[in-house]
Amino acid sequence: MVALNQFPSMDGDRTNDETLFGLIAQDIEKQGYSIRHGALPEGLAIDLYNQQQVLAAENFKKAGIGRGGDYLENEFVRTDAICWINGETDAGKDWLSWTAGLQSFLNRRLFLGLFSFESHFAHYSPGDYYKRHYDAFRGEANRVLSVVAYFNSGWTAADGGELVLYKDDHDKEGTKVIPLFGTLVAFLSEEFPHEVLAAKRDRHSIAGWFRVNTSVFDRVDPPL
């Protein structure tokens, strides 16, 4: 584990948060995505990394595609393992509080109508991957903004496991993001296909999605 006292403690410095949130909003408005290295507050990042390390293996399950009754494991598409964050730990509560601040700021600045947030820890063992996909299908208006945070110290391109963000279906090269500790990525869920290349060492992160309220008279979405 990383000792919290190696870095300044997380003290809810709203000025720093607002500055960062403003930069993220500016990036999204300009290009639809934001890649900010070392952006996640260090104390929060350390707490989340430590929390992920103490979770027992049985807390993680093989990731799949779909949700609820449509959930399906599919190793052709992805092989990572996940554990949903429900706010039962101090680290989880701090993460949900911090992302709620981001949600509020983006709604004020960009009028996105973000209604709820869901996220999970993700563990990629050596060789694990997630093939090219979208986080939301165009027109379904469920997941609007995807957020990824990384907790890997000393990571280099030689370790693999990069997130590759493509600008559209025709883009073959993409923009690679090394999953280095504290890096934060946000992008419009319907707009950018992306993938995670096979990792060569254990890779730790959080993936999350801001959703809008698409409830109708006979269906609640996001689910309660």
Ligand code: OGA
Given for the second form:
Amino acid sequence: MVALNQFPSMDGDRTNDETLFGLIAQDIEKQGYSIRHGALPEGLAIDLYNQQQVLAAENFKKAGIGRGGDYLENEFVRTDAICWINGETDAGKDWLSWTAGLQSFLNRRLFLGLFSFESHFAHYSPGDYYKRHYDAFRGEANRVLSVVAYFNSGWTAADGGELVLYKDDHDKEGTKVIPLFGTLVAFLSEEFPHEVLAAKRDRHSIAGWFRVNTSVFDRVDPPL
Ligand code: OGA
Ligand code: MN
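Form predicted on its own already given; the form predicted in complex with ligand OGA follows:
Let's see the whole complex now, leading with the same chain.
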């Protein structure tokens, strides 16, 4: 008989992932968002953190609004710097494979029909912010679920830089999330306006979006 579990540690990881993905699915079903501290697998979080340190030194570009032809740098809205993750590094590959696991779990559990995923590293220098915004707009939207992961050890409220997630257009208070190492946030992209308060020290994160397929005829989405 073939041993079912030749790689106990790998299987253990998968079990942990399924448990976490189940909790995220429950949160999203109940309230439309999920905030989970210490959620990212530690090895993955450390690899991504190291990758960000390399990027911080060389590759980051000033973030713009939109992609492709409508790319526009806009200091009024956001001042962070970003680098898209395309799986060229081992850390990037591992992240894409982990989020693919989340995608297929959520599709099975919540029938979200998530079709593709795009994500970027983001670096906020002291003073950087991202004003209140939606990640997708009703009607034109194909971004369905936003995810954000954080890589900042020892971050406290005194360091600023919180993500503030608002329930709707009228919510002035919101829910603040400290961008602490290993924290993962997921929310329905059309439902929750949110912002990043000015950070007082360097702030590292990944922001990503699961999309549904909106390709029509000769127009292929997402534009690269
Ligand atoms: C974004 C975003 C939140 C964060 O990039 O669209 O809202 O906490 N990021 O970095
Ligand atoms: Mn956003």
